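As structure tokens, one chain now follows by itself in the form predicted alone.
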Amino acid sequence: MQSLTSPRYLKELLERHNFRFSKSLGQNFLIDRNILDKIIEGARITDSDFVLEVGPGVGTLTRALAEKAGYVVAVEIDKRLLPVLEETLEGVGNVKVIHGDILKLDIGRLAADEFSGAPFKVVANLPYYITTPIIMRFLEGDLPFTTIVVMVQKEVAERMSAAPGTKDYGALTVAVQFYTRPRIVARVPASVFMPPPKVDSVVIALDRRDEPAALVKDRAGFFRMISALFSQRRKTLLNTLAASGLTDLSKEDLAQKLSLAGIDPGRRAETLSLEKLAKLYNTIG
């Protein structure tokens, strides 16, 4: 079989199949050997990996990971693709395709039936409308995922792994960190898609954390603190904390509370590291 990264092989594939590309399910398809590479050693994918892939279209990056990887499965949306996917992955037995919606298949019972239970990586070109909720779908659904490896709009990647005090750094910030290690991976110009996208992208790589679970004593409060914190970003914390009704302390207690535990009342949120808005959350809880 020709590349797949081959603007012109691919057309010709495109037209045999009658495919045309949908703009609301943002499809754009990788055309660069070596961006695909840059995905594969950033997920460090070794012959003993499962990788469970979201959005395959027309299977570049599923050869390439069938290539390094010992069990690929790929979810595919549309339907439209899964006769182009059965020409361009013909032959390669290390791979098997799904049809669905990774936001509605049940994806621990996926990974039970076909991992065994076993830890897996997440690589994936995601759609840029939909990046957001798809991840957080796997940082929430406590998912034995090692890694998750994903090309996202550049100015998420910013948002993901922005440091405490800058501009990015936001209630996705922490949510992501919270869970996981973000590092860069490559960054990637919109000439390398078909069509190409009107935004640059970056491949960024989702460490997992081994102990997010010990940050804070109950998840989910802790991140209504967080939606409290950062919709207010420009309020100081003890401002906004007396005014979220998320305790009872009066502000004056409040205040005395922060001091004590070495955080300072007129601090912004976004100027807290993960851990000390882990900390003032224990404070408070």
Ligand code: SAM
Contents of the next structure:
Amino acid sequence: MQSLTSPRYLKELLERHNFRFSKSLGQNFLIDRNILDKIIEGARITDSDFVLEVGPGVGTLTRALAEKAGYVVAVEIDKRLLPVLEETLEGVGNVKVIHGDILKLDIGRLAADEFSGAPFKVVANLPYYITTPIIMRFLEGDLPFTTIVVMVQKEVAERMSAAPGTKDYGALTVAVQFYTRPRIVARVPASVFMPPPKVDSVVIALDRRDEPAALVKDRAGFFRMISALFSQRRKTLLNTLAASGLTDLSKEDLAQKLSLAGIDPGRRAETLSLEKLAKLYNTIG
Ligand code: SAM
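Just the form predicted alone so far, so send over the form predicted together with the ligand.
After this comes the whole thing, all chains and molecules, with the earlier chain placed first.
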């Protein structure tokens, strides 16, 4: 079988299957062997690994994963790609393709059925229209993933790996860094895709932390506070919290409590580290 990263072969394959790219499904297929290798290296795949791939497309990454991993399950929403995958994955024994929407599938169930509940890695060249919901599903889903290695839009990678006090630091940063440690694997120009997207991309690895980065009394409550704080970025902590309905304390009592906890009530949420945000929540929660 020819290399799927060859643009010529990919074109021929897709034409033979009468396939037209769907923009709305985020279909930009990888045509660069070097980037493919970087994704595999970034995921540190070994032959005992279970891997879940989101959106295999024509199977370019899937095949490369199957060469290194123990077992790969790939979930693809577009049923027009199933016959293509049948062809490109023919004779590859350790791959299963599931036709489905990753946002609707019960991933916990899938992991239990396919991986016997063992830890697994998520590796994907994600469809950009749903990057954040997919990542949030894995982070918040109490799933035994060990690492998530994904190609995402550059701006999203910058938000996921941002430091406090920067413009990119927000609710997504806090959610990602609460559960994982982000690691930039590769910066990727639009030219490595067919068709090229309008944006540059980054391959980012999110390595699960043994313990969440911060200890909070109630995770759901903490993330409600985060969402309130970062939706009002220009306001001070005190003003946002007082108007948020998250606490019954009066503004004066709130100010006093924050000061006692060593948090300046005049600061903005975007300047607080995760640990400080957790402390804030545990103080007012
Ligand atoms: N992995 C291939 C590659 O690297 O060339 C394709 C990547 S392409 C950026 C994204 C893929 O995700 C497409 O095949 C698309 O059909 C699929 N997809 C889009 N939305 C999906 C969803 N909700 N669930 C599963 N797959 C999805």
